[in-house]
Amino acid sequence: MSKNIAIIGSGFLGLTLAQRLSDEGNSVTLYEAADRIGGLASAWSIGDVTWDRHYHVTLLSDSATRGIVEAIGLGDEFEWVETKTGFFTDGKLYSMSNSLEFLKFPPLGLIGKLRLGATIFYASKVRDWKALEKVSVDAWLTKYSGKKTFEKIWKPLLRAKLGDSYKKTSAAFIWATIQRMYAARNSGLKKEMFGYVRGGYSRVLKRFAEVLHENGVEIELSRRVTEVGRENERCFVLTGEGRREFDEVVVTCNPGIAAKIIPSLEEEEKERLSRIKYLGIVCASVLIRDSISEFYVTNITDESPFTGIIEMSALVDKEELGGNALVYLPKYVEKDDPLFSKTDDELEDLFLGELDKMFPQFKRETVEAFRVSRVKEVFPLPEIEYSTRVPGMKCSVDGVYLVNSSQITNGTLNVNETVLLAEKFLTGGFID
């Protein structure tokens, strides 16, 4: 029998629910309190270009993402590209994108490499990973890759992506990247192949967005949701605009959001959504004239005030970014950083500042444009037994349901693994 739901958020969780459920005939009303879907996946215009806010790619192995784009009907419109990675550590810029790059890698000894490479290795071949969030990943990999090669490499690795909050995180967080590399090369080619659709995820969601019209969802754009609940037999949705009733109610909001807009869940609910801790990015968008390198990624060991280096154009054609290279500069904080206070013109000046001492080559005066995006809270912090502290998708008010980033429990968050979380609620049999 078919029912009318509401699903808030429209992020690639909450579109991927509402495309499937109108599927099944189902009438879906899409609430999203910003001006436009997409959530984390949304694009923008940087200068004259729109691309995505900010940097995602597509793995051969993401199977579950290559499916969603394909039921839209843009499944022939991938570009796969080899790509390389690049470490600057110690002052200096290295190409690590094979087998021999590492070997010759000069930071570390053969018997550090060796150890490295047999950490990754026996991390690929572990499939038990609830033991890993025993253990903290600073103990795991200094266990494994020796407290040198940890001081070295991992640290610096694991405090760009997790700040000091690495020092509270599980081992299972460097397994599901690991997990998810190794997936990659493992699913034909023994390269790092990585995909875009033509056009970025601005061609996406367009073409999302139409489909979902095409299925009869209302899509309610500028709408803040500001209470979920249930009186009389029904759902309700509480907005600016009024009041609407529904059959049942799937909310995707992080935990903060959804343990105030359903003020009727029980204390011990409440309690266990707001313990969940999220980190967030402040993440810079940088349009050049000229290339910075010939590296899609490249980690950083040094002290910088940004995580990595992204160059998109290192893996989508110039062309489609107005024949200008596209860089991101993403920092990972928690979410009362002062990071977030600074302006974007002081972002640029210190951003930009450290791109002059790390590639020489750089020339401020061939920025086209620079923008930040801001966002406080992004993914959940995977803590010593996290997945035993995860809020579960049925909660206590009859026909409201959670679905969120914080139930990704054996994987990094990414576009793939949120239409996982989405196939995961639709074949639990919550919605009938």
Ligand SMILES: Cc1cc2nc3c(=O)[nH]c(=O)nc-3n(C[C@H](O)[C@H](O)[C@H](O)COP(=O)(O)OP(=O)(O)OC[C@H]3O[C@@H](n4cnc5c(N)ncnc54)[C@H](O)[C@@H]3O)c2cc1C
Contents of the next structure:
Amino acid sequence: MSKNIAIIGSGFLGLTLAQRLSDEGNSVTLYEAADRIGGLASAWSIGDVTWDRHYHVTLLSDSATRGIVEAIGLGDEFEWVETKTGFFTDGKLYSMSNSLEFLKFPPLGLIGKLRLGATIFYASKVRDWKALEKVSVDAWLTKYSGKKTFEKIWKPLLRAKLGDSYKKTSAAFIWATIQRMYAARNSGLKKEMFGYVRGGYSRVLKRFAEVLHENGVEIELSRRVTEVGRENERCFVLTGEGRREFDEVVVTCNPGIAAKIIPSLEEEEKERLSRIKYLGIVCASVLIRDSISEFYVTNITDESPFTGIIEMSALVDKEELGGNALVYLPKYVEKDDPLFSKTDDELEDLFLGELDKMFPQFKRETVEAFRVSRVKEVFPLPEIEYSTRVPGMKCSVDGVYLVNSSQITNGTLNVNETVLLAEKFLTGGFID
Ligand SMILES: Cc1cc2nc3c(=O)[nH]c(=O)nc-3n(C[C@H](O)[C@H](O)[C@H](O)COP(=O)(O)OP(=O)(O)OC[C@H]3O[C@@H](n4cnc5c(N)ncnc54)[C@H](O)[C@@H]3O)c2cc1C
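Cool, the form predicted on its own is there; where's the form predicted in complex with the named molecule?
The complete assembly is shown below, putting the previous chain first.
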């Protein structure tokens, strides 16, 4: 039976749900607080270039992402590129793009390298990720790689992605990360093949919006939902523009927001949702006339105000970027981190000052544009026994469903997992 359904949030989760539910003949309204669709995967302009606000790649193994891009008619628009990985450690930049380079990597002795390699290989073979949820990531990595390798390599990498919260994180996090990176490697060649759609997410999202319009989906931009509830056997959605009734409402916002906008949830449910801790990000995009390195990702193990370097132009054709290089400088932080209160100018000084020190060939006068994205909640911290705390999709308010990134339990946050989560909801028999 065709239903009248509201979806709150137009990130990839909301978009995928809207596409599938409208394909099935339902009448769908998509509410988005921002002035554009896409959420974390949205595009913006930096200088004269329009590209992703946060760096995004697709892996060859991301079949759900590829499936949705195919479904909106852009499947043939992927470019697949072999990329290289760098490591900045002890003030020097090393290539770590193949096994030979790994064996030559000077900061670790032979035994350390063998143990590091064995840890990664072992993690790639583990299937029972729930057992890893019971152990802290630092204890697990120290056990398999040794204390020295943990301090020299793993700890800086964990801090890069989790800040000091790595101490509360389970080993399932590193398992999920390693599983994804293994999948990224073309098994025969042992090389990383990463992909992007020509035109970036801006193009993907534009086409997504067209498909949704063709399906009759109403996209309500700049409509922050302030309340979702149920009265007289009907669900309702409240925004600054007033109240509308629906048969069902799917809330895709993060759990903390869901707890606030659905006041009729039971107290215990609200507490459960509010207790899920998310990490945020401060992510600078720098448009530069010249590349700073040949690496798509440079992992940094030295102290630095940003915790990695992603050079998009090592993946994306520079013609897409007005002939420039595009470099992202991310720092993952907790939502009360002082970095959030720094101005763009302060961050520009801090971040570019560090690039100056790291890359002697980098010249500030070649920077065309600098822009900062700040998001206080990006992904849930995978704490010990996290999966036991995950909220269900059905809640205590009839006809209202919660589908959000906190329900990704055995993977890292990426578009592929996001689309799979939407599929899980759609095949779960919640809406029939
Ligand atoms: C720095 C960074 C790098 C990434 N790199 C990759 C990558 O390389 N490859 C990859 O596959 N994935 C990557 N991802 C992950 C990918 O972006 C996410 O998996 C995906 O975008 C999550 O979609 P979502 O719909 O779950 O959440 P979101 O994108 O957060 O969408 C939620 C939406 O809800 C809206 N909203 C919130 N509150 C309200 C309200 N009250 N009313 C109405 N609307 C509301 C928000 O504005 C937002 O648009 C990256 C993410 C980040 C941050």
